Every structure is written in C-alpha cells, then in structure tokens.
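Just one chain is shown here, as structure tokens, and it is the form predicted on its own.
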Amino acid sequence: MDSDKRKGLRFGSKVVYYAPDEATKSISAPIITSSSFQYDADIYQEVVEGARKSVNIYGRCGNPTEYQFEEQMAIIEGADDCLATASGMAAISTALFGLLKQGDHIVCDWTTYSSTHEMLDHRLTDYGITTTFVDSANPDSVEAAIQDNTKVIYFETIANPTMKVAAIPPLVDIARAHGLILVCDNTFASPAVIQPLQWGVDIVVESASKFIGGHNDVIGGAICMKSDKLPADFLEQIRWNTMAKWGAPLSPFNAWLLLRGIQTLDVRLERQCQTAAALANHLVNHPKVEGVWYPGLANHPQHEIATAQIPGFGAMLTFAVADGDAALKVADSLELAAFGASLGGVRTTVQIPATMAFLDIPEAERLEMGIHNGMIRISTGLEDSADLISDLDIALACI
C-alpha cells in the first residue's frame, strides 16, 4: 500500500499497519542495529553530491528502522515529514534550536512540562533566547505579549498538570497574522486524541516515550511538521545542523519498540479515556477531594473547547487533597496505581506534580501556574475502572 493510500485510512488502521520489509516480508519491521553502512562509489558519490536521508551514512544521522519510525509517525500525526529524537525533551530543544538564534524572543503558555518551562526561563536565555509567558487560553495576552523579535508561540494540547486546554484556532490565526511558527507539546493528548497539524498547528512534538510507545519501557521523541509556513526540508536540515550534531538520535532499538506501541495506540488510548471519565467522575464527588482537574467535566473551565478539539478528553486527570502531607499519604498507599515519575503505559501511574516533576521549579512560579501541593495526577492504564476506583477510595479513606 502506497504513502497515499495510507492516509486516507481511518486512525485505527492507520496505526496498525505499515508495509513488509522488502528483504525479508516479515510483517514486523527489522531492527537494523548497524552503526556504520558500507559505501560503494555510487554511494560515495551521492553523498558527495548533497544525499542525505536517501542513503544510510552513520547511525547517529539516522538509521532505517529509525526512518521508518518517522514515516509511521508522519502518517499518523498528519505530517508532511517527522524527525525522531532519542527523547522528548530532545524532540523540544531540537525544534525550537532549529527555529531560533541569539536574540529571538518566545511566547509560551505559562503551564508546560516542567522540564520544558525550566529550558525556557532558565537555559535559553543564557543563548540569548527570552521567553515571555502567558495563559495561552486568553487569545488577547497571547497577542499582547508578542514582539518585533518574537518566532515562535508554544503550547500543549493539554497542559500538565492543570489539563488546560488551549482554543487552537485563535493561536493559529495570531500566528499567521504576525508570520510566526505555533509549536504544540502533543504529549498528554496524543495524535489518538488530537492531531494538532490538522487544526493549523505547523509543528508538533511529542514524548514517544509516553502514549506511543505505551508500556513504560522506552524513551523517545518525535517532531512533526506540516510544510505550509516552514521548508518542506526543515527537518532534514535541522537533523544535520542540530540533532546530528548535539548527538541526540533515536536508538533502533527504541524505534523498533515504539514501531510496536504505535500499532494499538488506538485501542489503548480508547480504554484509558473511558477509565479517565470514570475516575473524574467518580472523584469529583469524593468528600476527601478538593477539586479534580479533567476536561470531560462541565465544570472544566474550557470543557466547550476540548469538546470540540478532543471528544476523548484525553487519559490524564489532576485532583487535589487537603495539602501535600496528605497527598503524599494518598500516593504510597495506593496497591494496583503505581506511584512513578511517568506517564502514558498501561499500567495507571501517580504523581505529586508539586514536588517531583516540578520540583525545581520556584513555589511563586508554580503557583502562578496553578500547581499546588495537595494535587495528585493521575495517567490511567488499562486496569479494570471499578479496580482503580477501589484502590482510590481505600488510599483517600487514609487521610
């Protein structure tokens, strides 16, 4: 089946399927471990001439089950072209390092991932990169905060930990009006939930460690970009001038991994919303709960928005107990969620996002963002729903 015929798939055969390897037939895509390939004079000259990625040079350039990983991750996202990257946090830098230089100027939603606000407002600006940050789901300090220097404006999908949801049309309409590049943080949703390049969005940048690959047990990132506004050659120049040269490619084995989690990502991540709703739903009328965070709830203050955007209302979900004491007490008594750093497997996972992925952030500054230390994030597996509500409710009976 050839490249178009797959994009007029539907989602869930989409992910499923990608072609046999023409060596072998086999339906499962090979691991080509190689770091180095072997030239011949043909070769030698192509590569002399300026070829690239239609040749195999040296693994930390690319390698071709690298390559396919991207060509499956282009049809899924609805990308003109993807580069991968050895993490998500590799797949941030390298884009936004690839868009900018010394004296350029960013416009960002003020709740991101920790590490990415960390880059921003503590690393870039020893390059001469400023940010200024906002509450992009008010389109008018979107537009206020905008300078002559300004590149780009970054977002996420679903905001971590608040699950703020962004309108992406207002975004996309101030950023073709003043020339910029909308960059969006696709993690928490997933292109299972939303593919934000159909909506307008010229990049898109996803932790593949998370719901793509799907079992906590690979790192991994991915930058997709539709070619409208940039090169249709972005990315291949950016592999050479940024990825390549920080030395921050995807390993083929985690590639041929994520290769595999792709195939049910739809089915994962439609199980994984339904416990989603069900745990929000359940928890909002928890005595011991303070406030729940999820955008399938009416009371989410941009629910009309993720109706429209992300009906599946993603798998992630914030509630909030008395104080941090208490949430810690929540967190270690839980049996069947786990109690870890991450996100997006099959197994329900918990966080205090206060002091673990935010830790090193400022309390002014993470108030600011509306993280607290009583909140508790969850990220719902595949477990049985009336299992985790269980588990929940004899962990909340401790406080």
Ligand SMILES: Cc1ncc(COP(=O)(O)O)c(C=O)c1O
The other form holds:
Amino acid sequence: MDSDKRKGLRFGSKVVYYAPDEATKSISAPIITSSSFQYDADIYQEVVEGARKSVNIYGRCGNPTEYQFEEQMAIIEGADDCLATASGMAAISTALFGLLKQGDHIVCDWTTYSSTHEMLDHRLTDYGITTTFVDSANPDSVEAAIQDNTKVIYFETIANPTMKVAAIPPLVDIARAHGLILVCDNTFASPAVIQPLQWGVDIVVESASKFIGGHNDVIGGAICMKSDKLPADFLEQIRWNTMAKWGAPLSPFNAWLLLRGIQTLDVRLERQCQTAAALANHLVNHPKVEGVWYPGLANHPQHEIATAQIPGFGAMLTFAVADGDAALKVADSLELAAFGASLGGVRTTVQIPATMAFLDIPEAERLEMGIHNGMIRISTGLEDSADLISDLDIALACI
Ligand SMILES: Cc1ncc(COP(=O)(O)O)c(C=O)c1O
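Would you mind generating the form predicted in complex with the named molecule now that we have the form predicted on its own?
Full assembly next; the chain just shown is listed first.
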C-alpha cells in the first residue's frame, strides 16, 4: 500500500498496517541490530554528496528498524516527518536544542513534566536560554510573556497531574502572529486521543516509553513535525546536528518494541479511557476523596475544551486524599494497581506527584502549580475496572 493510501486509513487501521519488509516480505518489522553498514562505491558517493537518511551509515545516526518506527509515528501523528530518540527527554532536549540558541527565550506552561520544567528552569539557563512560565490555559498570559527574543511556545496536551487541557487554537494563532514555533508534548494523551499537528501545532514531542510502547518495558521518544514555519528537512538537520552529536539514538530493539506496541495503541486506549472514566466517576463520590482531576468530569476547569480536543478524555486522572501521609498509605495499600513511576502501560500505575515526579520542584512552586501533597495520579491499564475500583476502595478504607 502506498504512503498516501496509508495516510488515508482510519486510525485503527493505520496503527496495525506495516509495509512488508522488502527483502523477506515479513509483515513484522525485522530488527536490524548492525551498528555499521557496508559501503559500496554508489553509497559512498551518495554520502559524499550529502545524502543522509536514505543510506545507512552508523547506528548512532539512524538504523533501519528505527526508520520504520519513525515512518509509523509520522503516519499516526499525521506528521510530515519524524525523528526517533532514546527517550522522551531526548526528544524534548533534541527538539529544543535544535530550535534554540544562546539568547533565545521560551514561553512554557507552568505544569509540564518535572524534568522538562527543571531543564528549562535550570539546565538551559546555563546555556543562555531563558524561559517564562505561564498558564497556557490563559492565552493572554502566553501573549503577555512573549519577548523580542522568544522563539518557542511549549505546552502539554494534558498536563500532569492536574490534567489541565489548554485550548490549542488560540495558542496556534498567537504562535503564528508572532512567528513562533509551537511545540507540544503529547505523551499524556497519545496520538490515539489527539494528534496536535492536525490542530496546527508545529512540533510534537513524545515519550514513546508510555502509551506508544504501552507495556512498561521500553524507553524511547519521538519528535514529529508538520510546519510551514520550518524547513522541510528540519528534523534531518537536527538528526545530524543535535541528536547524533548529543548521542541519543533509539536502539533497534527498542524501535521494534515500539513498533509492536503501536499496533495495539487504538484498542488499548479505547479500553484505558473507558476505565479512567469509570474510576473518576467512582472516586468523585467517595467520602475519603477530596478532589478528582479528570477532563471528562463536568466540573473540570477545561471540560468544554477537552470535549472538543480530546473527546476520549485520556487514560490519566488524579485524585486527592487529606495529605501526603494518607496518599502514601493509599498508594502502598493497593494490590492490583502498581505503586511506581511512569504511566501508559497495560498495568495500572499510581504515583504521588508531590514526592515523586515533582520532588525536585520547591514546595511553594509546586503548590503554585496546583500540585498538593495528598494527590495520587492514576494511569489506567487494561485490568477490569470493577477490580480496580475494589482495589481502590480497599486501599481508601485504610485511611
Ligand atoms: C509528559 C512527559 N513527557 C516526557 C517524559 C519523559 O519521557 P522519558 O521518561 O521517556 O524520557 C515523561 C516521563 O514521565 C512525561 O511524563
């Protein structure tokens, strides 16, 4: 099937179909582990003349299994191009280092993933790149933060752990009016829930370690692009200038695990989103629960925006109990759901944002971001929702 026909498929078919391998006709991607590739005179000439992705040179710069993952990610995000990386953080740092130089400025939402926040607030400042943090759900505050040296606006489709959903169209308009690149982290939603490039975002960065891989067994990342503001070969440029120089390629085996994970992305997310809704509706009426943050609830501050942008509402929710001690007691008492880091897998996982993902953020800053000590974040897996509700009820009875 040619690429245009693939792009025209519905999402559930896009994720399953891979072009058969040309050499073997295998319908499962082969894993090519070779780190080096033999030249012949023609390839040598192509490389000398500047050809890059079309030829295999050295595993740190790209690999056939990784290219197949990039092709598949581009199809499911509706991108013109994709660059794979060793992790989600490698995707974020490669994209930002590729877009920015000393003296540049970013406008970024307050509630991004903690390592992203930390990178912008501390690491990038060491290189002369500064950030103003704003509430991206308030477009006026985004516009007000723009300076002469601003190059990028950065936000997440669903922000951790408050599940904030910023309206994308006003951000697209602001970015276009000021000639800025709009970058969005789509990790918490996944392309099964929203494809931000179709809404006018320029670059999507993604931790493939979460819903894309889907089985809590792989680390990887992707940068997807569809933009008339950047050169068409921008991702190829940063493959060589940034990703390969910082040394953050996706390994062939991880690329293969991610290719396999993508095939069930649609059905996994359908079930995971339904389960998130069931848990949110249960927890919201629980006497020990002091708050529930889930975009599908009518009282969520951005419920209307979420209904338009992420009609499945995603597979993430947060609830709060009285304080940090109670949160620990509940998380530690769960037996079916796993208390631990990460999200997006077939196992339901819970974490305490204040003392896990956001531990490095000073308490006052954390509270300003809306992250309370008693919060417990849930990433719903594929277990039966009735069993998960019973697991939560038993754990909540311990406080
Ligand atoms: C929203 C978000 N973006 C990026 C990352 C980083 O991904 P990785 O762990 O694959 O580097 C994470 C990790 O939890 C995340 O939650």
